[in-house]
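Take a look at this single chain, the form predicted alone, given in structure tokens.
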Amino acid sequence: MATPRHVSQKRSLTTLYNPRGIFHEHNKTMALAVLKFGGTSVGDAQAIRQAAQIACDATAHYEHVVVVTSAMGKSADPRDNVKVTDMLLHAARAAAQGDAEAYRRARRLLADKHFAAIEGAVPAADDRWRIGEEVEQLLNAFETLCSSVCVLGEITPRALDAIAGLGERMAARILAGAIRGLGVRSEAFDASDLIVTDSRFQAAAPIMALTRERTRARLLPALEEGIVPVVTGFIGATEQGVPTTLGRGGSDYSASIIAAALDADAVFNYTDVDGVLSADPRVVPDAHTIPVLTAQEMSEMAYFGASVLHPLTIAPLLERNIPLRVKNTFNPSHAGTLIVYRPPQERRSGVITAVTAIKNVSLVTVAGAGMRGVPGIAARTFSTVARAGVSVYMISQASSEQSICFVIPRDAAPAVLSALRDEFADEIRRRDIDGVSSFDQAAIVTAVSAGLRDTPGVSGRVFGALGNANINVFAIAQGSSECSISMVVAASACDQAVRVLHALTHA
């Protein structure tokens, strides 16, 4: 079987950082681009419309094209207020409390989104009805799941997975339809038969090797003939077939995963803004467009609480060294963001690129001047954090030893206070440990920037500047990629302090 050309030698400064358009002239010996469309581009039959036209633009481009989707989310209708994977998981957490009322009435509401989108977006009247039969399949499947787990009165991991990704396999089927309708051949894929994970439902890991052997095996085939793949996000199956999800948001990653087990030429993800901003618009109204990122300062955006790609989605091209740009669906001319692997050399160092913040954080503390130099301390701390099943944002301990302190989701503070209290119970009374604490009014506020590592004083400006607004940093951590510092402040300051650390963009 043959395959699509690899040409990535032919990957040009000029192809990578040309602002104009979606596609350039200079991509025509590109072989394989991956478009990926979040909720809001497949929100309604206008978008899904919209979606489809950029997918049909690619082909005239690239010699293959793959399209990874979300499920529907929100329109641009006010009285929309349907977003599908929500819907689902709500309705099957309801039918585990006995409200069968819930996913009735959810399976009616999607139905009505669904068929609409079918109805305004594909034009054949044949297509429409054969996609409308597999939607009423897969709502029949999710009102019959719920059923079940109304009448057990619980629902596992594993139920939930199967549950949450109907609307992937719902939107990848109407977008298929769509790009059909404008002439080019489409059909839909359940990356279910695609995608290997684990078992570690509603957070699955793809197994690579097992997936770059299907995903090739199945997609490989229909690009040669011609078709775009419409393959659903977010989703997965174990090795014997047990569906699984990626976490939420993760159709971003999806997309990724594909493009390295395809060994793609670039990857484009659509989304609902002109790229990554440098902050969040609501906090900083002069937010810009970041034009080129590194994949450092992507990662640590994405985990320290820029919300506009998954926080795993870089990893997977980082090998393969493919590039991707964030777009918009709704302004395509829109150069977007571009993701790269190594700093440009016209970027000047040292300046901050980008601000993010991470709200309703609670600040814990393990301190004592007993903890100098006893050895495991911090072993059993995150141990028992683990075991409580929570995971820990950001960690800062005194040089002198005498404090540990780290950052949680604020929800989940009570219960891991009273789980170290019951390790540290021996050290605290033996005054070896002061006690645990935890300052729950707290938010990280994370400034990044490539020229951290290579640039003196970028650090100066950055406390410098909040302390001349008078906001106080409560404890600092630098990750060891040096592309960003996070610091917590009190919960009250964080919107200013976003706004004081992004003033710095422009300096």
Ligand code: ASP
Given for the second form:
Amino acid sequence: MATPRHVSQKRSLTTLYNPRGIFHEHNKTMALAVLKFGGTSVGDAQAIRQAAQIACDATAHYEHVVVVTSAMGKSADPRDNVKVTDMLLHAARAAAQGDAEAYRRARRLLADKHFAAIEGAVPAADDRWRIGEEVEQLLNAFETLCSSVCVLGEITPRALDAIAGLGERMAARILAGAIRGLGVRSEAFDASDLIVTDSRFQAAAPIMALTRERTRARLLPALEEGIVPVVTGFIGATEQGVPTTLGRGGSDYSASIIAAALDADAVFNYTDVDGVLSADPRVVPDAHTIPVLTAQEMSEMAYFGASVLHPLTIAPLLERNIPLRVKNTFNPSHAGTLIVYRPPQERRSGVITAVTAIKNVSLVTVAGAGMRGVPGIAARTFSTVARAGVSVYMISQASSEQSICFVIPRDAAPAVLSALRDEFADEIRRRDIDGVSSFDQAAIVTAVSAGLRDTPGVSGRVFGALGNANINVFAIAQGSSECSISMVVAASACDQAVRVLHALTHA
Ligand code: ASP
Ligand code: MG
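Moving on from the form predicted alone, please list the structure of the form predicted in complex with the ligand.
After this comes the whole thing, all chains and molecules, with the earlier chain placed first.
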């Protein structure tokens, strides 16, 4: 049964959002929060109990709570290293190669993991039994799908999506059972009934108008009854009902799609770290949790490999100005990182917020005095790179127009170099282009700062600090959002450059 909730005790959103924990009482009784739990947050029975407790606690602060879950990920127990989505996809691909033993073995491991979770996280015996039946059916579906893949000897993106999404369906049922076990009404919902997508399997895009309609039609009545819906992340379905996925790591995106559809007041993204860190702690031991980060700064960080949130997560929230807080399931009292859409007033402008790096890259240069004023060299350069199927991390061209340089993953460099030499064979023969070369021991270091656009002197401090440390900068680019500067440095200087720039985060 639901524990009685006292509306008058609900605290305002500002309470939860003020980084200093200052209380303002607005009695915002209709507030709705979406809580997203990542793979490790539901990685085993103990984690699921903790996630369920967090969801129940949220019902004391919010009138309505919606949970979105990933598939079960890594457990704290090192003997269980099963990441469910990885295992499903791996087994499906092995089946396409004719390996039937692989999916049978996967089924046993998946059954062990999920049944242990049910056993340890769902207290009521009848509930355990019912959820066990449903998980069994989903595992049967997995085996049936894999056996047809095995017979066909090939796997389509459509079949991969049907298989990949099974992990979230199992996890949602177990987490809902765990929440019920704590005395709060809860039910699992498959997002294939809520999120309508196009049919680009493995990277489907939501069709927002239809998604809004369906999500509201299904979830609002449940919320009115005081039910906490537990929605599967990662998955959707086409208008015809064919299952799709939003791409790897897509549960974050699911949560913000659902939040936008419901006009939620807040999203809490629960992971296994204390929010977004100012740098990689393996490189910078005193890296700290960033208390408040703008969405633009965040997107620069996602692009540069900080990999905290799926890159599309922010977009649906930004439109509706829904704040998002990244929190740690295993340290829930830590405030985490609040993502906002305008730089907070109390932030001193011009301060570096975070420093990130991409290693194992090559700096490719196309140079020659004869390039100057010749239209089309840049266009041909980048269409050649695109034809090679390589994406470019960063581009820089001097106004002298005598060289173009850009950064690509190191292992793509040989193919790109030879494609460019073919493309420009005539120009090279005529000496209009001296040649195409690459510097393969490179790294990109990026300083992220929302104040970059409005504050003079930030880049001065960045280059000054690198100069003082004797670190050579080979190329520079400023992010178009004007909240990051990226520099190419030698791979051997990368960690030191990150540390030197991180020192400016306190300045
Ligand atoms: N389970 C999916 C994945 O591993 C989606 C997610 O966890 O965000 O990619
Ligand atoms: Mg994730």
